[in-house]
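Next up is one chain by itself, shown in structure tokens, the form predicted on its own.
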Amino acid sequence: MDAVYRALVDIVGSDYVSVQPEDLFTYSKDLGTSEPGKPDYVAAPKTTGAVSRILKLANEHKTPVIPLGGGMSLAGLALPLKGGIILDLKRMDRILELNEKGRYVVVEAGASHGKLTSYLHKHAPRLMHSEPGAPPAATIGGNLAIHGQGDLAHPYGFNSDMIAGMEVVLPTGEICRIGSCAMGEKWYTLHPLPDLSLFLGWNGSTGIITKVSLKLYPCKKIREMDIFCVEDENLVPEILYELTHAGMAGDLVAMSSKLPPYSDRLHMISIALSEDSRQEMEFKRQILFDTHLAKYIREGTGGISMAGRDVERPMVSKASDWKKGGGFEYVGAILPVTDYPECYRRGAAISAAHDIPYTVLGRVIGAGHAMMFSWSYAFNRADEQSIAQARKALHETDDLVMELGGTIWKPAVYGQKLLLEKMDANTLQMMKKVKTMLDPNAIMNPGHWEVD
């Protein structure tokens, strides 16, 4: 019963703090390949104002604070390195206010992504937000924090593009807000004020986002997929660069996997439509496919594998393959559309090396400015020899991005050392000072975005 603890009970009751030991080891892991990081306590807190006592406690006890999401990270960035307080911010999970005129909802960081999908389908069905390729219970505070991407990518940008307006708690425990929030109680936009946006893709370390603004977007009545197929990966960059340039695609994936065997070396690439009637989807349909496709289908180098009414939003985490043991992890990076050829050359090597069944992928960001890529690596989670094969593939991946030029997205250790190892190092200074100052006494995610 020491002090910390105590004074965390205080603040947010004893039904919401542990230092139980199957608790602690519940928190010490994630569902990928790194290395357990004990904590010495876990809280939930329930309001923002918690969150603040609890930093200004931590700052007082030079205590470490990991803030957690729903956890789906995988690549160990909510894991304590060096003990301290796991703070789960799932509590923090209501709908605040929805704007449906205004096309914004303000809602609680801990929120999932499939509450707020259910929200928006009951309460304003013709609106929607850029939903991420993860499992539902993926927070949205956790999602913007590493600057995800989601369905709604290709027209409108990363999920992190998409914010009107934060409330964060800084590292020393003062409550900010920024944007049109910091002026009164709209939420309903970030410019044109100076740009304060420093708890973006930091994994936590310069802060905690307790409330944001998402941007909404037309949800439209008919939902369809089309898969367009081809064997040379040398055409998928000039096959999207047709479809962006159409500009009627909603979601734009192409994708190639050695499971099942029929998708071995072929390059599917998914085209997400949507409208509010048939004739406007046929429509679409037609343009895309005897326009901007029908060469392809002429010269008999790609064609329409499959064509799905009535489907569900991608989630692209199903595409992964899975092992006994039901564990994978993968590598993100973003990188120009055109090179897509030589990741997927270069990333099936990999996994051929590793005798990992390979899956790449990439989806469209902002028009084709960008691809996200990812290369998945499944392992046993009960087998160490599995792990540390799939550790290794997942090391050299992130090799493969420096190589190519390319920016690793949400790192993990191994792959933020990389990335400061290349930076500008004015650059390096700049985030040195950023931390600093928000950050003085180094508690937040200690062993994250460390520069020496």
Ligand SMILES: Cc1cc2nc3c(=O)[nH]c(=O)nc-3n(C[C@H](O)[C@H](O)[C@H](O)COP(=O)(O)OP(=O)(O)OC[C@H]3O[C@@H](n4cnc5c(N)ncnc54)[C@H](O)[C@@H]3O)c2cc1C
The other form holds:
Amino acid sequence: MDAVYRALVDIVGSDYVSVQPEDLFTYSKDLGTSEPGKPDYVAAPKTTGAVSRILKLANEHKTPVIPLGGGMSLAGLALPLKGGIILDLKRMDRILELNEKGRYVVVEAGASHGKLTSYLHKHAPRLMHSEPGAPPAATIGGNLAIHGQGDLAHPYGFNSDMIAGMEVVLPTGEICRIGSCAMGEKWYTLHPLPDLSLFLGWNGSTGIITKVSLKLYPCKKIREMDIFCVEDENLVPEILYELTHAGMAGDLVAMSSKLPPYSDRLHMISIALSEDSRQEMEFKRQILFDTHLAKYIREGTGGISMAGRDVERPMVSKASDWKKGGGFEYVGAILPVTDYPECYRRGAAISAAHDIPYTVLGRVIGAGHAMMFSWSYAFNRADEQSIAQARKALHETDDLVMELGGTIWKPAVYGQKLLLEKMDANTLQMMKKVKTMLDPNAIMNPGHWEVD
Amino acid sequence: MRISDYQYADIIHRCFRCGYCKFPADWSDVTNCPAYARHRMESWSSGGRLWLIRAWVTGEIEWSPYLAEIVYACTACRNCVEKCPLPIADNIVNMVVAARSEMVERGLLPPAVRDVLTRVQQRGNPFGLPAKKRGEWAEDLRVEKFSGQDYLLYIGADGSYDSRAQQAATALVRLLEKAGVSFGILGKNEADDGNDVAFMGEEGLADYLMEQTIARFRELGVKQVITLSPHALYAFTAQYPRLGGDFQAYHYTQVLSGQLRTGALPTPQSGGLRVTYHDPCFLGRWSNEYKAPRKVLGAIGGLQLAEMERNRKSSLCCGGGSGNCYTDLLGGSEESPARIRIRQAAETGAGILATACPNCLVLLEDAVRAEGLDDKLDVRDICEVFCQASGIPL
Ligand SMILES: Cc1cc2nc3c(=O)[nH]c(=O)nc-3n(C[C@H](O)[C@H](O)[C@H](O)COP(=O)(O)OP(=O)(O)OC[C@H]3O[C@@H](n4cnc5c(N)ncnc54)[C@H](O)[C@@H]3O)c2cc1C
Ligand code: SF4
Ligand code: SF4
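For the form predicted together with the ligand instead of the form predicted on its own, what are the coordinates?
Let us now look at the entire complex, which starts with that chain.
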């Protein structure tokens, strides 16, 4: 066995290192349409110290390191493009501190969103974090490394806006803390120190997030979902403007999908409501429907299609079965709310051209400051042509986002290239400086956010 | 090599590898698949395994001993079936078992699996012990042989041969006697129920064993069977009817809870035992029986049942299902499922970890020793707990 393997065994123990062809195969693929990328090693460290030692080792051997959380990002973001060591971080999954009154929780970055939600439910039922609609195995660190958003996006923004501290391992192996935790053991704030959050949205290409302090928010006793439905997509932005003005929802999502057939061309605006009492809930409903949305109901252009539905964990994975093929991938993009109609029309057209049932979804971020759009394309994993077709639709959608002046979210390599091509030259140079300074041997997830 | 006639070739690609199947019902962690909990590498999870099987079937990867180990390390605990949101859910374990069948057909088995199957083939039990010794455990008990009583008590290989499981079998006999149940056993004439063999993918041998048992039951006029093991229960209720088995089968906790209801079995006092209960997969998730064992425990006066966080449908498998109890493919580590389960049981503060399956009993008892907790936590079968509380000497 080679020196890297032996050193990895020394660091994490033989049970948690593999060069078996089966493991390399498994980690060479993700859920989406990306071409496989084979690692040379897989290692599953348990501690920050182990991560640090592995990064030092990787620098010595100039071996790429690809951090992996849940592997749910769909766009090939944790597939080795140039071989190297996959670091499966899911064993780093402890919940380290809950400060209930201070409203934050400190977790290891490999902890899953499902685990944190469940933990809070049991130990601090009046608090919640912003959980993405991803499968619950998605990790806290992986979601931050791609600027994810969850079910508190409307009131509080991107998930990466909700952190109160981080521990990271720099590509050269140093362990750093960012925020108040850099001065002691209190993990309550990221600000007001000089901003060093150079790890969010970088796909792990500037270092590995190992611990995170996440801000927690009030979780009310009753959590329900209402759905307001319109036929005319042009009405969606103004309805969202009304709803965000009211500021009463937890999560606001507008969605249209071809399947099931009755939903085709309708726009369902789901409004998550939460309160501690029925009385408050009904008050909110009155304000929303009798005041803000009354006009549409009166005109007959909109209506309440569902009220008081229980909020359940989303099962978006079911979209992978639309072609009975175990696959779907989406392009995500951040755009102004006002672009909803165009995003819907153009996205549905791309889907139709590729014979894929369309799903266009937009989640409001902040008080309507932006929307995270997603255009999903189901494919059949057993049919190369179907995969190629979905890939083509994804690329066309990336192009569409650029044409609309949008910003592709968690772009695959194709989308990253489009963004970098369009980016201001000085911004590019700054990205390059950050990357070169932090990662002199360019070992971290090479191929991602690479500026020539 | 492409496996052209793999039974689930038309659906195996529909696993999205989204990992819902790793969780218990309350989503508290990704560690409720015992094989994944042990290894924490994706290949050992349900999704990883299905993708590897598919790759083997399509010829994308070659068979290897490591692949076979991954395929055989699934304990068929059915947690994934409960949690997978896709229509393939009901077939996840079937897809694994079908891959095993392909391996059996080609003689491509992990040595430990091959040895177990050979022993069952040659001696009729996974321990490779002489068939004629199968009834020895009961010799001193003077249990009647089956000759038309209301029930046949089917003990199974573990209760017959494993010294720890024999204690549970003994306790069960005593309890059934106390409850006035009319029953008899087969002794050395009992054959393997075939459940684990079937889950190990050796259909031919499983069918042979099952047919043998059906013929014997028919010959003796068996109409109702009580099983010590939930594995036998599942085979009798779910697999035997396909081969013409036309008898009723019950797990012993179901019969005892009936006897408690009618008052035939007196309720004892425990003097404040704190007990936690481990749901065996083949009683819980496979046979949907969560109440009867709790009723039996609950009938013991003063007993406090302290549930583990992962209970009922979310019970973490001890790691012994589908032959793993004999092959020990998930053993040898602090993260072996039985050891994790012992730590979960210890968290409840219980002094007794009760279960209702001889496989679980044996694995959990080994694990409690490995964890160094044997002075704090006793691993017992429910019938042993009941006997002890009833003052029945064992
Ligand atoms: C059905 C479905 C629905 C989804 N819905 C949403 C949604 O509503 N909101 C949303 O935000 N996302 C969503 N996603 C996308 C994605 O699943 C999530 O963002 C998820 O949280 C990503 O986390 P992960 O652990 O799976 O990351 P991974 O895919 O493992 O990693 C993502 C990237 O981050 C890097 N990385 C991973 N861990 C670290 C770390 N600790 N430090 C540094 N870099 C790291 C990886 O190298 C990779 O480049 C969805 C995905 C699916 C399949
Ligand atoms: S078995 Fe089901 S839940 Fe598990 S990875 Fe496959 S599709 Fe997802
Ligand atoms: S049956 Fe149990 S061991 Fe097998 S894959 Fe499913 S959860 Fe894992």
